[in-house]
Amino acid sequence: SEQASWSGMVKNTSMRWRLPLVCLLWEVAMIVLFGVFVRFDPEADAHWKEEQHQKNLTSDIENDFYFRYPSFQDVHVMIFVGFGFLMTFLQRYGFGAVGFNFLLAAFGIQWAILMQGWFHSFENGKILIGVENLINADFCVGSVCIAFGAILGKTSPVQLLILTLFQVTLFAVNEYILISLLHVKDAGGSMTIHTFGAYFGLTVTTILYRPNLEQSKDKQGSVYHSDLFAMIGTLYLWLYWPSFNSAISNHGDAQHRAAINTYCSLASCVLTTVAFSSLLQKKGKLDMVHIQNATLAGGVAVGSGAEMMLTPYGSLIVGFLCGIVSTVGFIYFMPFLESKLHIQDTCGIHNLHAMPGLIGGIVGAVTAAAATEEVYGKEGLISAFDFTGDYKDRTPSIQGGFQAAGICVSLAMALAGGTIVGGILKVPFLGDPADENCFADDVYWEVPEDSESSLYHMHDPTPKPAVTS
């Protein structure tokens, strides 16, 4: 449990008491604080039938439960499974990427629920909570796990709980300024969940740099199985997507015209990030860090306008670029950042969801600017952009100018939060590993001996004898 690091300093990796201390009291907190704010929505309470007869409502059906479960499924799916596994590349750190994102998304959801509820569903002193609050949360945790890729591999579990707890609280607030306050459409969360869990990452990142990480260079690389099962993430968040895109949209065109957009821009996003893997590699092989990350883009970066009419070409010329971005980024952008900026992304998120989330704002932004009546409809362009009430009198390219503005926003939040949390985070007695012993499950977890003796032979270059019967 005590690692001596390069710099000197004994490092005391211990968790015996600091995480069962954190995880513990955090969760009587969370006990406590649902205890006095937490009450059903009155969809989910035992007074429903009573509110079927207030509002004429005749079957069942018409409860929400029915229109958004399958959706909340699907993004729980991507939170758990997909980004989990998404991260399983590593080739000493599968127990960590599955474990600890699995750690910090349970206890985020709960943060998330409370955080959000006091902005967004807080009523006569009580959070109603029904499924739609549920997806909400997903969401917000789907910010801490794309963070979590820039820093994996480096920090212990009781630093990834404290992230969790700040980021989720400064991702409420910036959710609520650009939704309730600037009134800005961001469906997939371009700018809420990708660019601010990517730039929030990056600059925690950043603070915690480690000179001497080539000290555990041996373990940042993948092997075979390693990459095969990174590769379920993918395909786990590629196909649910659509999902994750159209879940809170209202019922009815808004919601079928995001999972459209989002599913065309995914399905062109893989064929670009096929052709410039093989395009920019010496041999024309195909590298699967590209297959894995790059082919996601696409569905990041329609999020913002996902429920515009994008039109089905529209998304996939969205797709089509993105590809080419996050592939060009992962081969020129990724080791430029790390080399001359410290910015050392285990994950590249920057290429998968910095860059295409600042993609989706502005193509949020464009399209929202150059809606019109005779594309919308006169209601559907009100219903799309919700032009009632105080926004009323909002014009398309006002909308726009919004748009854009909520890009900045979450910018100016990740870069300012994050500075501040990755100084917390630097504090010395949170269990972070030695530079020479990140990347490595034996540090946090008990590994069977077979699995770390295979991984040694694995990368043994030792010649291994013929076996003759």
Given for the second form:
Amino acid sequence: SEQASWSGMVKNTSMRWRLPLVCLLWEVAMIVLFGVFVRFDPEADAHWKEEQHQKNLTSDIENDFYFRYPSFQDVHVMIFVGFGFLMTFLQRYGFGAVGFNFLLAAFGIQWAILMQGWFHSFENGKILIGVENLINADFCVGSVCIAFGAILGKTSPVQLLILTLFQVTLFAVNEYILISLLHVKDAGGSMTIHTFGAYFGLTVTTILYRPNLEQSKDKQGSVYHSDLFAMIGTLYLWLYWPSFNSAISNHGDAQHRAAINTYCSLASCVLTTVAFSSLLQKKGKLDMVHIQNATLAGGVAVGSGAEMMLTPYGSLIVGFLCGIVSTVGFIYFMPFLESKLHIQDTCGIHNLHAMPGLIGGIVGAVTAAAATEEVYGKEGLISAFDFTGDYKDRTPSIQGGFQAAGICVSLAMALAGGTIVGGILKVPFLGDPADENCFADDVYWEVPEDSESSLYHMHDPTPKPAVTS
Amino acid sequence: SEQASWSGMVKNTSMRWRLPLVCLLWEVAMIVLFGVFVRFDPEADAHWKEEQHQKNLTSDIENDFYFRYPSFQDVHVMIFVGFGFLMTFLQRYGFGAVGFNFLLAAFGIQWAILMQGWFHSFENGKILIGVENLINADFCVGSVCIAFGAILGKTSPVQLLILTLFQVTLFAVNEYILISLLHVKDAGGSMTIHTFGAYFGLTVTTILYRPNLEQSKDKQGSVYHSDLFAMIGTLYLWLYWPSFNSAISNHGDAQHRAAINTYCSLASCVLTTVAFSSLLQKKGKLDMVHIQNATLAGGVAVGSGAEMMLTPYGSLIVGFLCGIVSTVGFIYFMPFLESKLHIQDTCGIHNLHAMPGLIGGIVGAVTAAAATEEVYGKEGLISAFDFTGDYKDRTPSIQGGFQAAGICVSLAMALAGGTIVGGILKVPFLGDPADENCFADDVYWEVPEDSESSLYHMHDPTPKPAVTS
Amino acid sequence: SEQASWSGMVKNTSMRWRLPLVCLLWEVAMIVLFGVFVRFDPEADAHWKEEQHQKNLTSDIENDFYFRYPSFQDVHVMIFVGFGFLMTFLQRYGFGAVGFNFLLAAFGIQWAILMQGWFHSFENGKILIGVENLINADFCVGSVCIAFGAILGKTSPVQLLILTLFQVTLFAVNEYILISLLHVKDAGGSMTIHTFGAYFGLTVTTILYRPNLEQSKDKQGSVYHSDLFAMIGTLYLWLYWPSFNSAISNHGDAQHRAAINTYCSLASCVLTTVAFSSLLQKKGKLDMVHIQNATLAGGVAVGSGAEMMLTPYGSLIVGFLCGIVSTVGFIYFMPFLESKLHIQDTCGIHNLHAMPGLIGGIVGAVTAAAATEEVYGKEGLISAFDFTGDYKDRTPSIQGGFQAAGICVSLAMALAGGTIVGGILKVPFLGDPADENCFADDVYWEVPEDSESSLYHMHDPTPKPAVTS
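Having seen the form predicted on its own, please provide the structure of the form predicted together with a further copy of the same chain.
Let's see the whole complex now, leading with the same chain.
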């Protein structure tokens, strides 16, 4: 499958040797590293009965599995169904959207368990994993799915696997700096997942800028059914976001509160998205792109603050603003970013993850700085911000400062990392598609005949004279 | 987008100012009211640690979050994915089905938290919310989604938001009368959700009767893929219905029992639906409309009785009957209701929610009246029907009477409320579509070109000469 | 609807009397048998409060409902959405895939509750059911869904209901032999569900061999959108498989461990599936059939071992191998099985369930045989393999032998049972479709017009004169 590019260059997009090689190499490395390093957490280990006696746990229900497994499954659905189907809006890139998301996430969670394990769960030379590690791995991969949104349709699966390897690595480093060194609270990942993932992806897509991409602009749109498939993704992301933001919060009231705050923010966000989608279009008609994406911004923006005492009305306000910012971003900022800054952002992650992620970081910093013993209770304040051990003298306002620092670190890591990784992805021979073959599944997938003959060209039925001549 | 109606009237369906105005007005009101009234329930508040000490709770797992959050998420999926996709069966109203359901539910849950909060969770001037409030808000909105099914394709989003405001209000009043004043048990909402929601919606659609609707009859059918999308909705409603009916039951055996009874009723219902769908069609072929809808009637009809000792075989019998009633309703009653009573019921909610809801109310009343200490145990009977405090002298047979009264109150509220709200929705300038534009997304949505040019007219590609001639 | 077959035989596929009769007969039998036998488990019975006092349970959260209900719901989704949508890949058999799967599963779970109840939950003449029975019923029906995959598109719904009746019966017998007599561990059902279900289905389809099936070969392919619908099934199976394999494991560490092992195996499996799908195709393009199916083999193959100390890296290795075996099976074995052994396997269950099921049985046997007190702890070893009562002297190596015996018994039961049931299904008058009507919904379903006129023949656009001229 050599493809003559419009620029005269011949691109070899055949994956026959490169993709299997990378997949097998990556996976063998995982097996070796898991063999050397990964063991079960005590709560998942067969010795747990003895552990229970020692800890005087009265019941099996005290196992962390029962606190977090339902949330884990919701997060798991978000990563694979949510992100995967959200990106099927492209009329002829559904296989790539769901399939490549599946591939990179399945690899990414393995590498994330190792990277995050070395930083956070490393004991006596072993990484001990339990359900919380699975959630954190999904979170980490979530940031890769976000970045994938910016380059959707423009990269080969080999490039995506290389991107995943590097982005997961950088994610873990950034997360370690924020959570362990700066002692930042970011349970829903406004900074670590969204800000980092989005600016990383935007930087990569800028480095991979394709000046002649308008040649495949016709394929960048949706068709009626692809928009419905995308709504499956949207709704599962929207529905399970309360689980996302509460999944790794402290047991008890913190998980409970994080779910409620997220629920409120998301509900509010839907109304302002609809309002501005209608208001800013000439005929007042709603645009599915906004409904599919901007309605989710409210979940992003309470990713740091949801487990704090943000309060339901505080959450409504955050959602209110983010629906507006995100919708306005799609209508006004996105064309500007592409034409002026050469940022080709296929899914509009700048509107859904980057800006709301930054807002989320700020909301977290302000909410932390405003915390008082009156609102949290003495014990509650210590517990909510983990002001114990080395951090027992930290005050809410100092915490707010560190939260703000976390935003800056995440941004810096994303921009620097994205630049480097974007450069790596420009290495030739990684099999990226020619400009005119972007956003089309038939480059990397066996596509059923019907699509090539009819559905594919449904909106453009003229028999492509350029090809026959 | 002014549209000349066949009746010569010109309808202005542009939402450009009206929809944003209503969305923003409604949402600002929510923020103000949440700011004044809504706070966290003690179990979601940062003071919970202190609460725990006082209550001698030994473990964080005692937080209500862990009893109810998995059920909440299942209910949440039912409202947004279940109802949303169930209604995508219309060939060119998929955006409206999923999108408007999303919009009205996102607004409705906020208003429901307030309305239900004032009635049930109001302490010292504040509404204290926890996971149970979120479930109840979803329940309340479920009744709006049901009513939406009757008017699907025939109203503007502005009308839907006004409908939601009023219906949620009336729902909360009706629920208060039933649960608090009559002390009725209705955990799965046969009366409060289904009977009320369905008869309310049927009354509204009767008030909004469109005599010339057959002009858009061709769009009221499904296409092959839209029927598959609808099955996503059906299956998620069917699968998660045990969570729906058990979500707010008492902790322990009541939740457990409600889930089992619902599971049994639903399983049985599928078989009689298939039997009667095949039996009553000329060629014995199955009709997707029945499979999509009547299979769910079994869940509706155990909404009051599921948490009682209805028993598995009792549930099978209820499901058995409801599959028949609902399928027969689609084939025989629905055409009759439309032609004789002017009830244009797009989704057939009369068959799925109204009749099974009434049956559910009766099943609940009979099951309650038949309760004995032998079957429930002394303590179990008191706990199951909450025969404590003011109600400590109530007997099962009296309870059965009150349950029956609950059906009547729900019906009366629905008919009266539906009449009033239907009248309000007839106010001009709310942007409802002309008859010939009903059931078509392009009135309120930016629709990708393909649909208008091809998919939309796929089954009828000739430019309708028969109609113009 | 009499159809002239190519062989000259006339097939009567009308279901008008046969299907309703079977459905109603089956369901009435269920009601009678449930009435006589099925009651609530103590944890779902209203007497539970008293039970709690006796057992000194301190909290309602000790009810088994809270240990297993979230897993149950995930399994429930897998059976109805997972299997149902996985089979929608056929371009014109979506209604049959989702609808018949729905029908047979809804009947099967009822019959499974009875059959499994008599063997495992029978006390004082009553079957006492709780959430674990619901999970086991879903598991049992899972094996029928698997078998359905082999005969998909080639049988009538009446045949499917008869198949379900017999297969559930045999499943329960086989399960009883394995779990109760051989004391085998098989929590995720590598042997009882996958090996048994797949070889049973493959035997049935061999008995029902249709030599002239290539007449409908054109309909056996997918179209673009049907492949996306199938991915909904794939992803939900993949995502919830950790719940499947852990759903009935012992409380605490065993459930926790089973989920982690399954997660690891599945992740690894995706990478080798992608590698071999690309490697073994001429142009290196990925095939959706492999992505839809082989990625799941890793979950099948840890069905016995997941709750044991298989370890994360052991799971990665199992997944690694199964992705390869399964993909190679699709490319090389499947055509061979059809041409040489007359096994017409519509969905390729040999690759996804049969071979990985056998591997899973072996992995379980080896993992059990290799168990040591050092790895499990003294108490942990006894608990993991339930070496108590009659089995208190059993050693890991003996357990390994019994596990291996379990594989053989499952295989033998499947082959013998499949032969008998296949024979029964050959009885005339069950309404199976003629060869040229296989894989087409319009035999048993009212199909919207559009599909017959356009979508259905989209891939076979013979008229197309405009293009050739």
